[in-house]
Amino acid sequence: MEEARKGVLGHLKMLEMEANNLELKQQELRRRGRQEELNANLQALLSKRDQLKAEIKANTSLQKMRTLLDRTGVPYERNEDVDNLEDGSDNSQLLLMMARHTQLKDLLHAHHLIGGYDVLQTRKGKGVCVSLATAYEGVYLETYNLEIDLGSNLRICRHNIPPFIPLERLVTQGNMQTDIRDFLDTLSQYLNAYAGRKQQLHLTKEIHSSVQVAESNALCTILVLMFTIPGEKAEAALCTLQYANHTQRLPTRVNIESEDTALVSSPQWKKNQALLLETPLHTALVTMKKTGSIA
């Protein structure tokens, strides 16, 4: 009986030792696994560090190349900055392409910000030239240009805007310093409205030979026309069109005078008056000729 008890105790002790050894082995495996995990994390962090260092170096070089490109427009001008960048022809060419790419992206972004107007850098990046095209009925007309100095305050240094366009007032009212897009949009409205009125006058002279232009001003905001009235009597009517809103192509007031007062107060000529207010001049005259109102 005693021997049997000793045998059971010995077996239990052996099992306990095996359990302890297994626990030690598991702890060792866990320690090695943890160590391997830490080593892997360390390698990942070192790799990330090297990557960040490379990106910082590349961005610094790219910024130097971009600065040189903006300042001179010639990236290979011999100076200390380029000497430091040219650690290899392939790298230099790659940096140049990347610098030009970022420059193009910035120009496109500026192009979007100012409403899609054509923009060119001037004076080696110290200014920009903005082109404002005008068009009427799908036909491109004149193009006007503004050269803007990119100093601490935006300033128009050169332009070919017609003198009768209130440019200085638009600069002040449009607050060019804080919202250049709004300023350019307003200026474009003035220019396109002027171009449209001018083109309507040109088409009127070209298409309607019987209509005489008695008077017009440079801005085409006042037009005085002489109509010939068909009939046995050689009657005429004087039509004055006033464009009080200089951002619009249609008149705000139409006045028709004739010695025959009954003519101008007739329903047909009331319609003609409304037509001239709502329709481009040369188009309205075509309709008036078809209805027999004018020769």
Given for the second form:
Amino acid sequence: MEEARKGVLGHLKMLEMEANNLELKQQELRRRGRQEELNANLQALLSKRDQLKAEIKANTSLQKMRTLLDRTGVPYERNEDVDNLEDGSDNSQLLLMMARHTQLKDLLHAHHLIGGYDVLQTRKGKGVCVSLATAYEGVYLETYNLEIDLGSNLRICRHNIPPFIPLERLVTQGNMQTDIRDFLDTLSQYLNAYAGRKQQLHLTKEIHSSVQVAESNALCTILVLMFTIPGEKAEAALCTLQYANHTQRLPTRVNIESEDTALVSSPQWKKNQALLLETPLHTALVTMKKTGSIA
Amino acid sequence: MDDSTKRILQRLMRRIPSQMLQTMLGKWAHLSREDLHSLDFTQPKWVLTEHLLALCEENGLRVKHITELEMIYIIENPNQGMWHGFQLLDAEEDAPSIELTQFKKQFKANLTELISNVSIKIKKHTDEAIWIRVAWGDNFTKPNHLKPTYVVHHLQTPYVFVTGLTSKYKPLLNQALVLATRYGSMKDAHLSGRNLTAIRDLLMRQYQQVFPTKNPKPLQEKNPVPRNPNIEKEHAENTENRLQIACEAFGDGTLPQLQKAVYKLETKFRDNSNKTLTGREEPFRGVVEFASTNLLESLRHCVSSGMASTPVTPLLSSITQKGRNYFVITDKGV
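Got the form predicted alone; any chance of the form predicted in complex with the partner chain too?
And the full complex, kicking off with our chain again.
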């Protein structure tokens, strides 16, 4: 009986020892695995730190180059700051280009903020998209876009400029290939003037419902209005405004006709004519209503 | 009122659908209010036509009044018949400053000089479009009012839209238009369709175009198909890209309704497995036609859902970019 019990207990003891050994081995394995993991982490973090350090270095040299550019506008070839950079001349040229690039981007952003046009790169550098914003009296109106293909010749591939703006004429006259700024400035002028005239007409229709629009055209260069002159006879006067200069928001000619010819040649109406030539339409009409010239 | 005038009125009454009849006659303004009230619009159309004929006889209305009614009807419902787009080229110096009365006078003078017996009616619609109705006759016959030509032109734009023009009178109309608008010549814009508003919007770019912007807000699909949200999350960026590319190629929102795009091939046959056709010198002529109730919408959906691969092939995007739907493809290009 004793031997049988010894046998069983011995067996159990042996099993317990084996279990302990197994557990030690597993712990060892786990620790090693954890160690490798930590090592790998360490390596990754070290390489990341080196990368960030290199980036910081590049950025500081870029900043230095940029401040030089901003201050003088002329790239420095020989300067202690530049010589201090250990890189060769190729790298400093590259840095110069990068500095110029960031300067240009900031300039464009500022231009865009004050309501001018903005240029975006598209199709991985093979094209640009110019967006021209129009505004009148502090209110932003439509934005027009031009997509230009950058090949050996600049070519407009897509745009949403209305067809009555003479785009082809501006392209050839403004020499888009050689002087794109001139072309964009002229185009912006045309578009802003058109937006201004359209907005004036819109405001006139909204605010002055007693004034009837007898004729207008899509480009807003010809406008014929009908006024009612207050009085017992309630006569009508026909006013023709012609905007011959498409880059201006004010008319170039104002003609007033009425059956009562004596009235329209009176000094009051001569003043009104001059007023219409000098102030925007909707404000001129407000003044004319105040002085009692029109109903 | 003679027989031909009666026939014109009868034809016109058959053409105008019954529900629009009352509004059209109201706009026509040639019948007095009592006369208009006396017409019973619940009667069948042929009875109404007889009644209307009698009223017109009473008021002494003539052909020119009836053609006015036709013009009003067509202006209100322009999306019927086949419209063709034309483009004016070589603007002269004073082309941008043409004004309405000048154009009207010039056009009428030019056309009557070219062909003596024409009936011309010009009307300016509220959206700055000029509508011209021309009924053609020749030296011996009176103008044929049963087959008029309608022309739509927006001043200061180089586009003209025409319907109902036969090839016999095409050069005459061309010449009159070219002289009146002070351009050098007129060519076919290769864009045609049943829907005037669609081809006008396409050529004059009045639909909503999409351009690359600095802060692209994600374009929303207007009618999203119900999808599994997990799959959607995985594909979010790709879907947005595809939608942006599709909208850049075709436009956003409601697109002009084109019905057909035709590609005429004149290229050499290139498949090497077909021995009889390869190696021939002449080009293999074929015509590929895409037809749909709203072609641009379906093409845009193909691209945004991934059925067509991006970037959009220039053959398809030229439909919107160049504003054409008839292309001839040769070995050198489109």
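Residue numbers count along the first chain shown, from 1. Whichever C-alpha set is largest while still superposing within 1.5 Å between the two forms counts as the rigid core. No experiment lies behind these values; they were computed from the predicted model shown.
Problem - After fitting the core, T60 CA displacement of 2 Å or more between these two forms - result: Yes; that C-alpha moves by at least 2 Å between these two forms.
Practice task
Tell me, please, whether between these two forms the C-alpha of L96 is shifted by 2 Å or more, with the rigid core used for superposition.
Solution key: Result for L96: yes, a 2 Å-plus shift.
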